[in-house]
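Single chain ahead, by itself, as structure tokens, in the form predicted alone.
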Amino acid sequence: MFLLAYLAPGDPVTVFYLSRIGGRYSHAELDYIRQMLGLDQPIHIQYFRWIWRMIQGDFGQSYIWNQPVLPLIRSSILNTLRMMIPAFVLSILFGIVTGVISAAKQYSKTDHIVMASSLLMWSMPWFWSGLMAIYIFSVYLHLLPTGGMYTFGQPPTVVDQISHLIMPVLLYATSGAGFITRLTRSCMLEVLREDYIMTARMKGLKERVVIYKHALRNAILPVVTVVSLYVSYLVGGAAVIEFVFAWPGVGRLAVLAATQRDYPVVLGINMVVATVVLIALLIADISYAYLDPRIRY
């Protein structure tokens, strides 16, 4: 990570300080302030000196915002979590769910809609879906907001906020979804055609005990395994998201440091991303003991 934001054309001096000033400044100046931010050392005493801070807690230093890093962060990460666990569980719910419904019903009416609906879901660009959700709902009906976190001019209140959620969040949630409606069916179908479920309904058990008792709880060690990797996914996407409506979070955050050359802030926020993926695929190899009784650890 450290090496591919320093390959990057350009340096934060360069990028930022003649920019934003309009190039008033000499080459020694210039030089002086690198030498400040300790870039005129060569990359592996940078390399070496960043992990050195890192690793006793210290991030670093925003040369944009000129601001500790891990602050500046854990404010922007707050509210990117603010709208991406509610889309994190919306989506779970609603794609197992449909999931286990078209498995159940497989080639019927049903299943033929919640497949072609999770196709449409999991295809549309979130750019261009925001774009279409901001015209219709926000343009052209006046229901909700445009984007931000709070409205304008106005004391910052629970409902407002949750009125700012509501597209972002249900365009989260729409993606994933369809996703993991079709992975939930894939492995449903599977465990059906095993001859424990056949032996189950010959035993005269419920078709609702059946397919919700022993066939999902085998078929869904695949989909958590995914799910922790879904993680990722939404966190990649918060850059998009975050920029169509506006909203302050760690991946608008990490393509404006990223464009004026932040080191500290891009390779903060990955350091931290990768902490949450790490975590997440943990909970998940955790949750295989669970799920599956033959799993022991």
Partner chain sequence: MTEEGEKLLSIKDLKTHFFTERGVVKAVDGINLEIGKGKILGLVGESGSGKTVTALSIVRLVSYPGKILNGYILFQNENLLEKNEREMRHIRGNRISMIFQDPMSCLNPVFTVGDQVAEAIRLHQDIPRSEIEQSVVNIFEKVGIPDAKKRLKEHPHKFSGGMRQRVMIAMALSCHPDLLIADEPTTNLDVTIQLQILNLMRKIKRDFKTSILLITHDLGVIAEMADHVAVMYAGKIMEYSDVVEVFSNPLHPYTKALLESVPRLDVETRRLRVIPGTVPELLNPPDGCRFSPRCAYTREVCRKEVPPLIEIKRGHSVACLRMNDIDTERGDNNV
Given for the second form:
Amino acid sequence: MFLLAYLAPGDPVTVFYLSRIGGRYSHAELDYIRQMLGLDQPIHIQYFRWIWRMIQGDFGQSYIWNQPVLPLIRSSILNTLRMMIPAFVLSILFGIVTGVISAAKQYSKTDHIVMASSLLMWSMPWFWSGLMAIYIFSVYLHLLPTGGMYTFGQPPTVVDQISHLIMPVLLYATSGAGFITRLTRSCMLEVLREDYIMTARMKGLKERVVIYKHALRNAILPVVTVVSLYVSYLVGGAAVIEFVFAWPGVGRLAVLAATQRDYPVVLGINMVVATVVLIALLIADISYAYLDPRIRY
Amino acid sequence: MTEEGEKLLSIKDLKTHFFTERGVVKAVDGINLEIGKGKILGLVGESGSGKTVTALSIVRLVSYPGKILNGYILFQNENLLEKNEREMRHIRGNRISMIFQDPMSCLNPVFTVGDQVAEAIRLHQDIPRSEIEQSVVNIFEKVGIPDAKKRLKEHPHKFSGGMRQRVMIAMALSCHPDLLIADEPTTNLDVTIQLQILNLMRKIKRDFKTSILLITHDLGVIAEMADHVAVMYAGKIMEYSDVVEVFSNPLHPYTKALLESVPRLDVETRRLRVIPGTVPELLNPPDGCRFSPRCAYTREVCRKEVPPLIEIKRGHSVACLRMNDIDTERGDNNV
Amino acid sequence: MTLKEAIITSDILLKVRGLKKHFRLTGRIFKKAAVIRAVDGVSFDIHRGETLGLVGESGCGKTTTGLTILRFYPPTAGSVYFEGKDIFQTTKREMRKLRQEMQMIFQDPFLSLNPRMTVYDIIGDAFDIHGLARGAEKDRRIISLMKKVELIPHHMYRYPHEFSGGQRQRIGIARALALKPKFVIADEPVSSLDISVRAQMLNLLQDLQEEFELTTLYISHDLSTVKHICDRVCVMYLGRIIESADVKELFNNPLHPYTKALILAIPIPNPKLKRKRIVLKGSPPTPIDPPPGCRFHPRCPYTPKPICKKEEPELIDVGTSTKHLVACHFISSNLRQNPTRHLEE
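For comparison with the form predicted alone, provide the form predicted in complex with its partner chain.
And the full complex, kicking off with our chain again.
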């Protein structure tokens, strides 16, 4: 990762200072800035220095915003989570419920409708659907704000925040729900063919109990695994949605930092995001062990 | 079909077909069966003969695209085919229960065995919550699961195949059903374990007066367990009688051939009798008698007319058009 | 004397000595790695032309024995001599030649046939690998093999899924016989088939054994079939052979209490027959931690004596007219006394 950043054409000094300020710096001045930022050192020294600092909790200084990286990431990641957590919860709830329903009524009209719409939801690109949503709800209907977290110049009220949240969250959630619906449905269909489902029906249980208790508990296992991997996908997708809705989150930060060669920020985001994904996988593994009695650690 | 004793279940002209994309599969095509109170009816047949579909039709759990088209199933003088789903739920697991072929896969892996048995009791019996665990322990002890109190808190994967089948039997017996349907209950078990399970089923029949519909392809198991036997082939009943009669005086060519085609411990055979060909696909069953393409005694008439199941002696019915001729005639189409 | 009896000779084709195959279960943290003693010291001979049955319940190690003999698994200990040559000591090239002479027929004909290969390729593959026949000669041989196993030759460009279970097993047999092997291991070749098809397959096997003068190791849990098709039988329990004798001797005069119980446990299609049964309690222990002493003592219908719990009995010959090997400490006293536990009916 570090190497990749190093190999990217143009160094931060050139890109930032030349583009922003328009070439008014002499080479000596640029060299001085490089020296200050430690960019004149050979790559391996830069690398070990970075690792050593990171272990101590210091992710370095942002070249551009001139702030320590960590608080920068922290505030933006909180913004991202504020949008992502409700989106994630919504997509899981909605996805599982519709997935189960369409599996229980396989080949019915409901099933066909659910399958078609979930495919649509899942495959629509965010930059397009985001812009369409803004056009319809903000520009045309004037129902929702176009972007940002608050309305400028007004005291931040809960209603105001929520109205800003609605579009990005729903957009995020529908895409996730489409994916989870399809996944849940196929897992459910597999489980519904198992012998123990027949055993459960043979007990005289209601079909609802058979499906939501006996089948879902087993079908959820593979869903958990895939959803935990899906978290990293969501984080990647954050960049697009946050950009479209001007949401000051970590994805947007990453894009801004990357285009301006702000390596400490890019690398810091990478580390933090990787940690978040690892934690998600760990949570998935732990819940797996809880859900499946055959697995004990 | 008449016989002594009270009837628990009688099936008349049952037809269950599957409407697949490739065509109609006539899995069960007009069968008649009777099970006496406290008796074991053995239903023998090869794969694809419709034994399991018959069982599922009785409890009305035939899954899509299967449909029961015709007939009636009289259980304790009530026609099960006229019941609604709610009434059927009250019968399943309560008055009719079922155990399946593969004990490894028919218990839900994520719940404890105790919970799974308790669920059936809670559903059908009006006993206080606090006493349910005790009744699970009792039934576990009855079916021979040692250390019941501890084991009921374990999940199925900790049980051996034989023990899982005992759990299934415990679940099936938990509400004292009048009819137990056992679909190949010992096929996947080792012989010494099979013997344990068969003995257990005999004990159940004796102690609870439960009638059993025993579905199997193993003629040995049928001979040892059943009171009456129905031989099924390609969705039809070929022969029905009491067990001694079927084994010592089989009349249908299929029954005869089947009995001669298995190697036996008690009889010295150099060469087995062979039934040529394979079990027909029920998508396009043969015209006339379904066994006619493989039968050694087939004549033109067999390929045209479907033989009805006719009672030729008291309690012995056979579906064969040429039954009276074949005693005098050696099979000539046999390879 | 039948043709079958005539081709059995006193010449030993395959000699197995002290064969062991242990599997190591990967150890989990804080736990010692467990060892599955699937096959734990098995010795037997197969005479040329003979069919030897290897019977036992699931988990007794019969399939592992077969696969280890053919070196599908590396052996843990012991040796196998094929025509006097130790096959565990051969080079790769010698082993390839030996593979031509030793073949295997598997239990599940569907799993053992490559679904993307036609029957022609499945059977003909062996000719290509060993460079034995090409072109018209290869076609001729494939057709003749298909005829031998009673398949219709013009089905040779079909794929395995287009055949029924019985026909697939015929393809498996044709493939095994393509190289004219001297020795075949058949692992439950009929147990997945319907009864009416099973009889066809057993007859076919018998015919082919005579025609190809095959020596066969027939692995099965089904004693009725074993009695029908085998000349001699070895009974396995938890990785060990506990009894072996001629088929008639074994079924008429079983000596080991396990063999007795096993034979009595088989349901016989004769409702008039009433037999005294020995019902073995419990199920076989796992081969991870076999009981000390005689491995059968916890389930033995005769009350075990102290020696049964301490010393593992040797396989000794107690036969009078023919060889009859049994591994039981109390073989002579067992003969007199009646079983004391687990009796029914």
